[in-house]
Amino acid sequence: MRPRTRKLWLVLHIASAGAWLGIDVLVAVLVAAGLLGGSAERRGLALRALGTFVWWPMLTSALICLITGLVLGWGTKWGLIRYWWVAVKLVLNLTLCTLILLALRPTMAEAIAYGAGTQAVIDRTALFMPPIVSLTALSLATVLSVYKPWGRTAKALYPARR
């Protein structure tokens, strides 16, 4: 990959990861405001905003981060499974994308109903866990990107025989 092209993909990757991280912080703030803070009207508004506006932008930024990471892995010396830190980041991204679809998305209808006052109870753990898990995993991915620990995988050390 040419340096200019690589830099473009890298900028897109970093920007999408930053957007994803920012959306996760917003989720944490809306969950806290919706379950812990202020008047019933404010809590309801926060949960309705959470349920209405969050998961699509989060999934979009996650998928852009995944796609740009795949392109960078295929097109640079780092590879997709050549280094442990890249492989771990790939697994983290795929896991978080799956969790957005399977764990976060289904709870959004509940958040809207609870915020509108049409549902008496809500599973607080289902709302608190996504930002905790995601912020932790994205922070780990950031650290891995900076420090690049663990070296090469066995796949990279022992190329396939011809």
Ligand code: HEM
The other form holds:
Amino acid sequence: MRPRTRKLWLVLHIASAGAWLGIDVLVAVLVAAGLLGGSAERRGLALRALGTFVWWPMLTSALICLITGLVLGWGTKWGLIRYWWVAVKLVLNLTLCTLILLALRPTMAEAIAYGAGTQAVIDRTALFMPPIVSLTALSLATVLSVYKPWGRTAKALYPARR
Ligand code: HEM
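Could you drop in the structure for the form predicted together with the named molecule? We only have the form predicted alone so far.
Entire complex below, previous chain first.
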């Protein structure tokens, strides 16, 4: 990949990762505001906003991060499974995308109903877990990206490219 092309993909990659992290922080704020303290009106507002506006921008930024990461891996010396730091990020990204669809998204209708003051019951743990798990995994991915630890996965199979 040409240096200028690589930089463009890298900008998109870092921007989408940053957007994803920001949305995660927003989820943490809305879950905390919706389930802990404050007036019933404020809690309801937070939960309805959480249920309505969050999962799809989060999935979009996660997929852009994944696609740009794949392009960077394929197009540079780093490869996709040639270095541990990239391979682990790939697993983290795929796992988080699956969790957004299978764990976060299904709880959103409940959050809206609960926030609207209906008799709906809400699984508090199911709402607290996504921001905790996702923020931890994304922080780890960011640290891996910067420090690039652990070297190559299998030196014989994937010799370093210049
Ligand atoms: C899980 C979320 C991810 C986050 C938060 C993240 C974050 C970052 C950041 C901040 C950088 C810039 C590091 C630097 O320039 O020193 C980077 C670079 C990179 N990322 Fe990711 N990334 C993620 C997922 C992925 C995935 C899924 C892949 C590929 C399978 C990937 C492949 C790469 C590669 C190859 C680079 C180096 C590009 C280069 O310098 O040419 N990333 N990532």
